[in-house]
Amino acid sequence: MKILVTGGSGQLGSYLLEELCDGHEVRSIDIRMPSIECNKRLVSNVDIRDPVGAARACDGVEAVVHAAAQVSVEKSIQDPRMDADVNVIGTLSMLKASADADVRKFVYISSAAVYGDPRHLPVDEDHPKHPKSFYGVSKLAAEAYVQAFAECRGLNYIIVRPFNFYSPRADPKSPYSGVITKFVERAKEGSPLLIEGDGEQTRDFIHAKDVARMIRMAVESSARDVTLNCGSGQATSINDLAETLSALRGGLRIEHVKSRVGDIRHSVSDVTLAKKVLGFQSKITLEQGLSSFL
């Protein structure tokens, strides 16, 4: 099958080029080049804000994974204007492009910034969207976007929300990054490991490989429109995360300093529904994934 991914310098989109690279014949578009050498000769430097270059990448493909986006929350915050232009604008670039080139499938990598605060645990699909921040807006207002073209343009797609996926492809130097990345950047200078608050609140951590692999699992199947949650489905404290960290270094101190205003307090991902349509059930367990990291 011919692949485009969009995003492919990413965290996430360089997996998702390890992964779908076998098997398929695959491109990809970003606006700034990979830092892994051998995804450098898949990546082309097009922005997806651009119709003319969007349509080129779409030319002759088959399926489309939407993986480039504004992933910061506190970017968002700062600047919602250029957060809607990536991830609303750039996404209906996308999708005009894919529905004008007869794109069969259109994989959307959305988020579970969508949920906002639970009312209920685990969150499964239908549970009630009320975001939070400007970024978990741009990303649910681009999910219509795509369920508007499969109505309007007859576009078959597949929404993919993750939870908390992290790996040792995250930048560590940015301070937008995950708990997992500053915890593992702390522990590897054997500094302390800081839980804002108390530390109960919890998470749902999946490795970015199981989320490209879930991916790959949508392109390839023949389900259409659906939308699907994509984590452990395992609850995980942040007193147990560091704990668990602080056991693989040999023991490490640990500090709580003041929470963070907005937080949201549990998190936990329904994956009936996942695995249900795609067989997906993720396979590196936290404990593994924190020993490859570090």
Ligand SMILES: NC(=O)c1ccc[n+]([C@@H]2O[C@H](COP(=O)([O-])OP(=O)(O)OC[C@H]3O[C@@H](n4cnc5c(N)ncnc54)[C@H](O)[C@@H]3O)[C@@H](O)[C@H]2O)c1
Second form
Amino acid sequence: MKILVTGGSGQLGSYLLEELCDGHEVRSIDIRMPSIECNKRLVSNVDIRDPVGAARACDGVEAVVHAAAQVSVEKSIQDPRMDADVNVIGTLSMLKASADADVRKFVYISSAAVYGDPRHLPVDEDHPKHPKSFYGVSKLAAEAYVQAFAECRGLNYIIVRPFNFYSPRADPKSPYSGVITKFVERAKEGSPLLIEGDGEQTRDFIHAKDVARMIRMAVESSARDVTLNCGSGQATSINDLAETLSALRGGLRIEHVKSRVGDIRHSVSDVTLAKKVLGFQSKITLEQGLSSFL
Ligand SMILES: NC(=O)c1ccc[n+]([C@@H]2O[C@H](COP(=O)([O-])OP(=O)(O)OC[C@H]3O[C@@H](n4cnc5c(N)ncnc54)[C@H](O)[C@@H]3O)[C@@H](O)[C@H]2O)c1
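Having looked at the form predicted on its own, could you now put up the form predicted in complex with this ligand?
Everything in the complex follows now, all chains and molecules, and the chain you saw is the first one.
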């Protein structure tokens, strides 16, 4: 299958290119070049908001995986217009180009941020959507456009909502990197791991490689017009995460600092539907995933 991946220079995009290249003809667009050497020949410098570039990228393509996005919650709060421009207008541009090119399937990488504070656990796909940030709003608005393109233009879609994914390819210098990346960086420099609050808050961590594998299954499956959570289905407390990393490193100092205002207390995905529709289950345990950093 000929597949276009947007955001191929990003963390998830880099695993997607590796996963999909095995058996498919893959190309990608991004506004920066990839750091992974073998992906460099696959990525062209195109902004998803550029309709001409998007149309050219979609020409002759059978499936589009749209992973490019402005991914920072903090940046979305500082500059909601920029966030909406990339995540809503950019998605709209990719949808229009895909429909015009008669693309058979559009796989949109959304986010668990669309749910906001969980009202019940685990969080299933029908859980109410009350995003707590402009980032969550822009991802939810983009989902609505994806669904409207199915109605108005007959574009088949699968929406994937990842929970917290991680990998050694997340940018450690980014102030917006996730807790695992932050912990690993501090462990490497010999600094104590800083836990915000009591550490009993939970998250659903999944390795980016597993996320890429689920997206491959979504591209290849005959399923259409469905929205699926993507997680491990396991709730891990930040205390347990710190202890696991400490055990792998032969002991680390752990300190508690002030909790973050507005932080979600517990989050874990209901992964029943992804298993039913695609047969997907995450394979990489947190311990295996953390070992790959060290
Ligand atoms: N990291 C997580 O835990 C997480 C969780 C849920 C959902 N997601 C979603 O997964 C996707 C990938 O996230 P990631 O963590 O790999 O982020 P990332 O920042 O590593 O990758 C995103 C890529 O999009 C590119 N991009 C940004 N604006 C663009 C534009 N205008 N035109 C073309 N390319 C552009 C960036 O250059 C980057 O390479 C995003 O859609 C994100 O919203 C991430």
